[in-house]
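A single chain comes next, written as structure tokens; it is the form predicted on its own.
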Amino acid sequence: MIPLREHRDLNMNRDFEHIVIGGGISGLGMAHYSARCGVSTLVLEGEERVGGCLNSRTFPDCGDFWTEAGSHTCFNSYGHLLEILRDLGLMERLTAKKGLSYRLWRGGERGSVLFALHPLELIRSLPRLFRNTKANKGVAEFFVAGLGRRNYQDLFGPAFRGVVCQEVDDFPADLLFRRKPKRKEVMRRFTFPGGLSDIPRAITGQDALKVRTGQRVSGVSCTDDGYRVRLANGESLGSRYLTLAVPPDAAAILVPEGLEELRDLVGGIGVAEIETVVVCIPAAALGHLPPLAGLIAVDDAFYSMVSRDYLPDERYRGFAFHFRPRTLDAKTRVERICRALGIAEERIAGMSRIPNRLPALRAGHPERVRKMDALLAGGRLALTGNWFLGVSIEDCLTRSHQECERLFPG
């Protein structure tokens, strides 16, 4: 636990010095950093659970077996996350993930990833991958040149779509895989005994910050000494500093009056919808299916399937299918899952459907961020989320750390 330092004096019109709207990992990371600075901090989350895309879905009827419905993995290159885990005393709970391989799903069949590779085309193209710059280029423009058109079409394009769970051709190439320094003393990839949801549970368990779930925010306005946040239930709360840690379409609505240029920039960022279906299957029913990391779909209605085989369980196996939005009805999605796993529907022991939303970033996005940051400079409003540096957990926390240092220097 982090001891709460002496709070700065609160004006009678302010309930908290800092309010964070949004309880995903970006908002929770921002709240953790500000509370560590001794700032009186409140997190408002519209849903009844915190964590956002950190969503370990548990099946009570299956002995509380869990499977990730959103983010799946943490790495030893996640420096800001590791710093928070050390703050919270969680380093001893890091649980290594077993290394497994992905399979390709094409034409309704599982196959080897290597069979989709065109080696001669790769050899001819690869020098351009290291010679060309990613700046202001979409994923397709950069990687077709560096990997070859057939390789991109048959393997790498589908794999990249699976990573970001959306059409990826125009996604910024420089944000797809950002290099991060690795901590060699930490296992390369890890999770937690209760899944990645152990992280938001630990952050919100601190006495140093307050969290309220089920709090729908209807509007934000500027005051003489900060901001006033209006809730859908009629309550209003005042703060000196405000962080919006919500998707860009929601953030654009909440940007206060007087910041129209910022609102337009934020509102110009798209959002991709994903329909995730998580299933729990008795291990005995899947004896024909060897352990695998997941499936990369080339020509189907789902972008990818990610398994929980990296943390074996004697009783069950879990799988998360990330479907394209509005392509299949609920019944057909289940049929597709059963076909991909090679089981009958009655063998499904538990199932959960979760709508997910991710930012649909496009080439040139870093320049948009620079313009937003110029408008935020010198103010007491912060913006954070998975729509600044990339969609990974570490990208979210890096942005939150930057914004916290700007709001609360020293």
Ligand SMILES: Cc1cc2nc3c(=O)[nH]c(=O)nc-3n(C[C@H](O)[C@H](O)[C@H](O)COP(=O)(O)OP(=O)(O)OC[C@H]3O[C@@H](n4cnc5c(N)ncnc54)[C@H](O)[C@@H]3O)c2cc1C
The other form holds:
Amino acid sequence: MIPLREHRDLNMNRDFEHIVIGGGISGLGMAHYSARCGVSTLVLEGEERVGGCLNSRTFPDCGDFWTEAGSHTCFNSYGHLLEILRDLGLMERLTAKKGLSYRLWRGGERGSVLFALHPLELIRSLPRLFRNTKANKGVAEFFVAGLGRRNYQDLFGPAFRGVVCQEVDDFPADLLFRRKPKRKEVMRRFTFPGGLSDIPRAITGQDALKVRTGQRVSGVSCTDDGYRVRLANGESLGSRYLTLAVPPDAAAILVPEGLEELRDLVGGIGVAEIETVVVCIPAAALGHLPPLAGLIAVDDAFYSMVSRDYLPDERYRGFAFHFRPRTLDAKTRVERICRALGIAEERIAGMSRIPNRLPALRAGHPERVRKMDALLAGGRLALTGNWFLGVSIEDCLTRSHQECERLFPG
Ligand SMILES: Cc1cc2nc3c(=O)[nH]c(=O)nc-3n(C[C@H](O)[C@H](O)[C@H](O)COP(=O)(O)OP(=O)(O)OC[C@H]3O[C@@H](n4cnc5c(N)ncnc54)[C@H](O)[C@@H]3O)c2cc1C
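Can you switch from the form predicted on its own and show the form predicted in complex with the named molecule instead?
The next block holds the full complex; its first chain is the one shown before.
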């Protein structure tokens, strides 16, 4: 647990010692750490809700049943997250997820993932999976060698695409699943009674830090003793330290003048768009569909579907379909969802459309991060997000923790 120290002195010209732009888990994690160091901290979030990709969508017309529109699972290997949960007294509320299997969605039919497996090819290839190094390799290069070409094509490629919701062949193999030590005393995978949005809600709810939503930041400039942050509503705020915790395309716009090389490196990171549709269906209408973790789609308009069956509810079942961008219009997307679930459109009791975004990392990314870190060294600007160590919640918090230690050592 990080000790909560006295707030450091505030200079009269500054509104806050530290401003964090972006209220996703990276920004909130950074704010949590810095507030625990005794630094007066403000988070500015552009949307009316905090959490970013942690977004448990509630359906008020369906008795407040919720389904995750983004992130859905935390693991006992998420050490930084577990520390924050402990700080906030949330460990009691960890809720185990029921273990369920994914099904394959191929040629308009649901089937077992085992049917797509080529066992002989797998046995022949597996030694290379353990022998080869992932460093500087794309996902396709590493896993075709370690699992076999047909296994990659028919099963693992689509499964990895479903995880990061984008084309995955050139995604850095070492950033797809970063190995993290497991905390065996904690349940293996978990959520919360109100979904993963309980986490940002709890971080935001502590008195030690301030969070303002609906505050889109349009620009940042350097001052003699820190930074001036301009909001889209015309207001401006000053701080000694600044953290950008927004997606890379937004961060590139906000990197202040004088740091052009950093801006170019950040701006060179792509972003994948995902058109997520979340539906809530009466459980009675889905008697034909046994509980499942979700669907891995092979060559379809959606990458994957994630169900909420891991936390059963007597009344409703929920599903998040992650569609490729600009592939189907809204009506055809709903038809595709109904087909995948085997229901008529009238059975949909609630529906939400959510734009999601994830960084499109490419081979060589760790070298880019090293260059960015060299440019940040010794300064009072921090960068965090899901575009440093990997996209998982724990990757975000690990980066935020490192950046907080750099800005506020000791
Ligand atoms: C569909 C999906 C499923 C996933 N599943 C899992 C999972 O099961 N487990 C897991 O560990 N990870 C999962 N992830 C990954 C993980 O959820 C994300 O990588 C992580 O939550 C990203 O957090 P972040 O704070 O870096 O970015 P974001 O969540 O994108 O937050 C950035 C915030 O910055 C705000 N912002 C942007 N521009 C501005 C501006 N100019 N001014 C003010 N605010 C601004 C945005 O509104 C947003 O709230 C999933 C992601 C997706 C999309």
